[in-house]
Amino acid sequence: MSQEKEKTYVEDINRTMYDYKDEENDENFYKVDAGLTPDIVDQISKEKNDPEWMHEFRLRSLEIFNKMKMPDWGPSISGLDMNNIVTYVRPKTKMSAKWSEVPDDIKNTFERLGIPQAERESLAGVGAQYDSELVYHNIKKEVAEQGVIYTDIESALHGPYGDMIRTHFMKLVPPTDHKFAALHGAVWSGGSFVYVPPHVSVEIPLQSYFRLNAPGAGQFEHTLIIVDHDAYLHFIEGCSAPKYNIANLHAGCVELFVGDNAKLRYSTIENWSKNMYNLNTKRAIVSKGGTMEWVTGSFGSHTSYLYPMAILNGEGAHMEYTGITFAGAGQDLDTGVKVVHNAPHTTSVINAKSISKSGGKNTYRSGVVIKPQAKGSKSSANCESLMLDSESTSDTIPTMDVRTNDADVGHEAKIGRISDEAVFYLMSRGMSEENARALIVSGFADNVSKELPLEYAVEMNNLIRLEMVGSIG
């Protein structure tokens, strides 16, 4: 008698959900051309009706962009080639709050990465963006009737929020701050602006999702979010893309705004496709009271630079970082976060762990600063590396940078390798060497599942089973 084969948990996950395609054909998609000129940019802020303002700031990050060099100082991006990127490309269809609307091909992607399940089971809002621009956009009725704005970015550049984003755009993150910030200013397109009024409190959470489908593309989607005081939202963030032989590019932007006494955390689950380098800029400035917490996995993308930065503007103000990395095959993720004290009795707690495998490379880059007026300041950095061979690489560099004997600052950093003990020990139980190596990857990432809705910790779970996958050697 034939044994049926016993399928595991890691088996029964299909990866290949990430992996679908939608042919792009010149009657479905306008593009404009490749690489970067003065004329493309015209081209892109005709298409997105700038106004004039925004169509003069486009182009002087252009000017920055071709005076500012390419960074040297970290994972190469030499494969990483402008004139072959296509800085813009949209479906051709209308953004839609109505499901039914979508068009099905661009509808079957997001179906089959959990979208409308998504939103109609546990978020208050959702936006979802395919390639340049948003294609869908809602939120919840009972969450718009507490006066939260939640839209498209063009849209609220249109309307009465038009003042408040040209006075918040691009200020956390000038073009000036990088070469990638300044190609952002040049080509942005698609993202969410969202304001939450004072004392408004978002119980369940906003979320934009960001698909990456055109091969040879760049996504510079901007996202913008002002928490008035006393004030508190939620908002997830999540990513993919196919998989192409040729190089991806996303450099977004995220500048976040937090209130007195407000409270915003920031979740993103990234797995980007392993062509792609993830060159995105996250930023935010918390006021007297407030608090600003990151939460992130971060899973695919052939290279990253890639660090989430607080600026403690105001007394007692707070952040907490918690994020994971895995790097295999061919990877090299650096990632990290930077956090500047700038005010009295501001605090940061860091937690951050990576993994690698298969060769895979993790750098950890953190910079904690405190300025001379931030007395009584406290800043903890914990750092845990976990190679799962003798071919990966982690290593970390921490910087500190303190200007005031009124401080209190500590770093640990921690690296190692699967024990074989617990290995041995669980195999006793009954288990696979593989599904026993999985489980404690796993449990070493839980501390970043905890902090993650239900749904998604599933999701980052599942994308660590996979990666575990044939990593016995």
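Being a predicted model, the structure only gives us computed values, none of them experimental. If you superpose the two forms and keep the largest set of C-alpha atoms that fall within 1.5 Å, you have the rigid core. Residue numbers count along the first chain shown, from 1. First, how it differs from the form predicted together with its partner chain.
- Positional change of residue 59 between the two forms stays under 2 Å at the C-alpha, relative to the superposed core.
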The other form holds:
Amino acid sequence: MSQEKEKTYVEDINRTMYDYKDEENDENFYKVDAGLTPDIVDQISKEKNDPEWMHEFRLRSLEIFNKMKMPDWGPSISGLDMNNIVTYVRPKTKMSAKWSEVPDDIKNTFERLGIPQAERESLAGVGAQYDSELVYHNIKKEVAEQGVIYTDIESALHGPYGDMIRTHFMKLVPPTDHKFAALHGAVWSGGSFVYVPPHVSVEIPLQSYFRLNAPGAGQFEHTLIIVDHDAYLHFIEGCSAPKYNIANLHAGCVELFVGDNAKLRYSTIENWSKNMYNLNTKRAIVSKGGTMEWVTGSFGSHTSYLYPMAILNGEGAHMEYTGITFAGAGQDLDTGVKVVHNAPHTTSVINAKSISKSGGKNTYRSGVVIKPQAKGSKSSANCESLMLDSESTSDTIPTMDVRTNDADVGHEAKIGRISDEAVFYLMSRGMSEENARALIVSGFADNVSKELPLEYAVEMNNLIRLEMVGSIG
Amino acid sequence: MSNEIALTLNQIHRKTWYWLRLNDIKLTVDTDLSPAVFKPEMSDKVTLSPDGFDIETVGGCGPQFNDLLKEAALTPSVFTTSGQSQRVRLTYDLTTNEKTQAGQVGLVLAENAEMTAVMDYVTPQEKEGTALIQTQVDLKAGSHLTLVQIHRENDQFRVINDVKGQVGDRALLTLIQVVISGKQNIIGVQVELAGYKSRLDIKNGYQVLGDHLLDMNYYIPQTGRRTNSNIVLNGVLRDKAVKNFRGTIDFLKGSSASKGAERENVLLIDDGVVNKSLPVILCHEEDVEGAHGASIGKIDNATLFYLESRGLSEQEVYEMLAKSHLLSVISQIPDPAVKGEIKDYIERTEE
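Starting from the form predicted alone shown above, please give the structure in the form predicted together with its partner chain.
In what comes next, the whole complex appears, and the chain from above leads the way.
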């Protein structure tokens, strides 16, 4: 008697802990009107006490935004209407370096998310942003004594690092880069500045956590990190938001400068709610002998455009990208990576995975460019996609542009379901079919979690709880 | 006075970033077209008529190319057979007249028929020009068509080669394309695997020299169950050649238990070359297997060392491997006479 094959069941990501909503009213929150006008940009700039150059920069960015067209090559963002987005919302509280001074409701939200606990147990410093502003920022004394700067970017802008900020701010990602970079330039708020001096190794990670609580709002934080020569840093970024029935927008910007022989690992667990348009831009420029590592787990958002990028600008520079994207019902996640080899003997390694279920749409999109001067460079990419039902879609769109004969570029991609041969092999080793399939699917998602500190790997694995019944197909 | 029109050709089915400049190619083409001249040879069970060509279906070069040929109101040449082991050879003299030549060819195979068709693009005269050739394939159940297309026009000439059609139940289309020369070769293929267990096997061997351009777009929608597509390209780029490859395997609803694979091997000989590759897999069905792989660059050190240790110089190694990329595809031409002729042609042009 033939046994009807049952489909592998992968549980949807459990969002209960992230859907907690804090009430925001005029008494405890300040916000600008919805929409995007020069007056609103002026208001934001005034709220933030911008230096004049930044005020002018914002207005120029707004002009660029208004002139640029919406992208037409990716998922639809027709549900995003800037006239309905509130671009600046802040709690009426000052940023503090002590959790005890953070208002109770906000502090409780971060407690639920485990941020203070993580800080106590495993982090060198934390920045916690709530809507448009940071409410908490702290660095451990021993790390600060190494000369490491970790502060909110606005303090840096107004303080002794103002010139450094001005030199670097939106130079790697200029407002002309794309429409939402221009939007970011106009209304950015919050975010962190990190500087790691030469030869300093920050052994335990710094983390920023972004929480967008207000419905119909946008978050536009700016992260600027400079890792000087021969230094090391692991920076972790987390984010979440409660779900609403109206659109929220995240158009943050991350600019990373990796010095000679320095190493920077930038890890993200993205868990925005399913009403979020996540149009984030992350870019690194890597100097001679430097290493940039992207570790990315994308689980949230309604629609994502997310492509961390590295420009390998010095001889021997290296980039690694390890990522996993999980698209469930109602999600259209367009993610991937870009790398430009701009110097000799540069190398890049890409390892990307995706899981699609319940009508989720996954697109892996990449661009590997080897310029004529990048002689002796190598690039290798591997992309695997797992589709768990026929309601979902999974597309891979990788591009390779090679302009020198002295380069090696390889790319492999696979799409499909779990291999029956792999299951048979494990069963021949004494495993039950159910455990064999569970092991294979867990292993599929393991490439990112093993690159994270244990606490974050646990969080990531909690986001994906796998329930295996029978076999796929 | 010539009338020129700007065309957007070879559009990728799903766009990527514009800054990569690979979503399509834009060319200017003369709209004053004259019929392409070819010499046909065909077996006794092949008939030729102008009927049965579908002018509405779009090929890989895209809708603007199709519209241009529709406007030209050409008389198609449709070769039909129901026999086994049938043969058609069309040798095009693309320099017959001064105007841009255009032609439409249909290849229709009845159930269980079998045919090898060779389309040979030559330019006996050393002069510039453009030819637009559109080929439609219609394979009924159980049939097998081997279509061989050979680009060996002169270094001033441009050929736009558009292929379209569909493959029925258990039918097989083997498409062998060999690009030996030509200033610009624009190849677009869009063939639907609609039938149950229909198959498509594409082998393309190319060399691009000088400042020449090869631009390719393959779009294979798989809509039938248990269909199988396989695209393999082996190529060599020299001097300041430019090559663009777009290959899309699209597993649409209904294509369960299907497979699709793309494999590209590109040998880059000289430093001024430009290689762009965009192998795409689109998947709307769970129970499919899709794969693509690309290997681009120079000869790996281990292979180079091995062959040098056998007494070959580095240049000889590169020449040998470059030739092998083309010959690996030419050797699969089922017609021994054609195979031998093309091999000889390559030997002669190298001297």
